[in-house]
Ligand code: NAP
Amino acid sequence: MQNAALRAVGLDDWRYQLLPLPPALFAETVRALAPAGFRGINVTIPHKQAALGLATAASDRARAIGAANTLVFDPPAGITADNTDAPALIAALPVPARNRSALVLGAGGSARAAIWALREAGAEPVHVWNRTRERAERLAAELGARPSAGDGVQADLLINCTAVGLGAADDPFAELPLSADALREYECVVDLVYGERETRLVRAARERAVPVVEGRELLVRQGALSFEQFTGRPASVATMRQAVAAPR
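In the form predicted alone, present the structure of this sequence as a single chain.
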């Protein structure tokens, strides 16, 4: 996706690459990237909070969220952190968030971005559920949300920020606090999980005629915002969508 966007703007000598990192090596590796010629990185599970901690400067939203998914290297100034997950979510919603309620599933870096983004966009109330109740309570207290047991919560928007669905065999309804038929109660279902095919959560929502936002769309939108910070040029969102949808 990013390499297709680079080619579209003529940056043929730039490359975007996958760099798997265990948590124990995250900090020392990231500090070595700028001297090695890297302009920046996108950060995903489980490094988003650690990424913010490494930054020497950060956007207001990254600081408020407490997690970053984008680091830009600017030697000798240092590392600037941002969170493009938050604006990508709000831009992708098919309905305005203002005055709508939401249930956010999860308590990691993506959930932090979702809760902050929804609150900033005027959603009220925003509930947060996590398998570990204490994590949901801490996150809710930090970001002005409401901890929830999950079942029985009335909300307009459902945002899945858990890793459920990353595996092809995962049954989201075995691990999440709702049934497939309960999806009918929502105006929109958003699943941050992405892969080669739509997730079972997205498929179940579509089968019940509930509008959905797939993880691949959020991947494209946040990636386009990161691309512009890395390169200083507008990203071709259409090119990025085509690259994500292309068979592998």
Second form
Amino acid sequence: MQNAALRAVGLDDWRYQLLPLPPALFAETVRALAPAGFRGINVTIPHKQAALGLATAASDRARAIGAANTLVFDPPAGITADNTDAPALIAALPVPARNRSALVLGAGGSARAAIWALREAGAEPVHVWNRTRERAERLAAELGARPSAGDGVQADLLINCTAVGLGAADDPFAELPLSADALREYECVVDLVYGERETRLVRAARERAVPVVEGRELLVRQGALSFEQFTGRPASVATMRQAVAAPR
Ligand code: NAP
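Given the form predicted alone above, I would also like to look at the protein as it appears in the form predicted in complex with this ligand.
Zooming out: every chain and molecule, the one shown earlier first.
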């Protein structure tokens, strides 16, 4: 997706590459990347908090969320951190978040970004449910959301920020406080989980004509925002979508 976007703007000698990295080597490796010619990196689980800790400057949203998915290098030693997951979610919603209620499922890293983004965009109230209830309570208290036991919550937007759906055998209607038919109550269902096929949650919402935002769309949008910071060029979101959709 990133390499397709680079080619689309004529940056033919740029490369985006995968760099598997154990946590113990994260800091020293990242600091060595700028002198080696890298312009920046995206980071994912489990490095998002460490990435923020390493930065010499950070956007307000990365600081507020407490995690970064984008580092841009400013040689010799500058590293600026941002979190593009948050604006990607708001940009992908088919309706404005302002004055809409939301139910966020999950209390991990992506839920933190989602809750912060929804609150910042004016969603009210934002409920948060998590399998491990204490985590939802802590996160809700920190970010101004409402912890939820999951049953009986009415909301306009449903955002799945759990890992349920990653495994082929995962059943969102057994593992999450949801029933397929109750999806009709939502104006929009967002599933952060993405894979080769649509998730069961996305399929069930589509079958009931509920507008959905798939995890792949969020992947593209956060990536496009990072691309723009790395290159200073507008990203071709259409090119990136096409690359993600192409069979591998
Ligand atoms: P994380 O920090 O590891 O959090 C995982 C969350 O899932 C926790 O709330 C955990 O609950 C919950 N969970 C895991 N298994 C569960 C189960 N069987 N039943 C109920 N809840 C369960 O992960 P994350 O970074 O937030 O990512 C979550 C998902 O979003 C992943 O699938 C990731 O790939 C996806 N994601 C997508 C994008 C995108 O651009 N589309 C961006 C970021 C993340 P407990 O607290 O009870 O363990």
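Definition used throughout: the rigid core is the maximal C-alpha set that superposes within 1.5 Å between two forms. Numbering follows the first chain given and starts at 1. From a predicted model like this one, the values you see are computed outputs, not experimental measurements.
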- Core-superposed comparison between these two forms, residue 75 Cα displacement 2 Å or beyond: yes
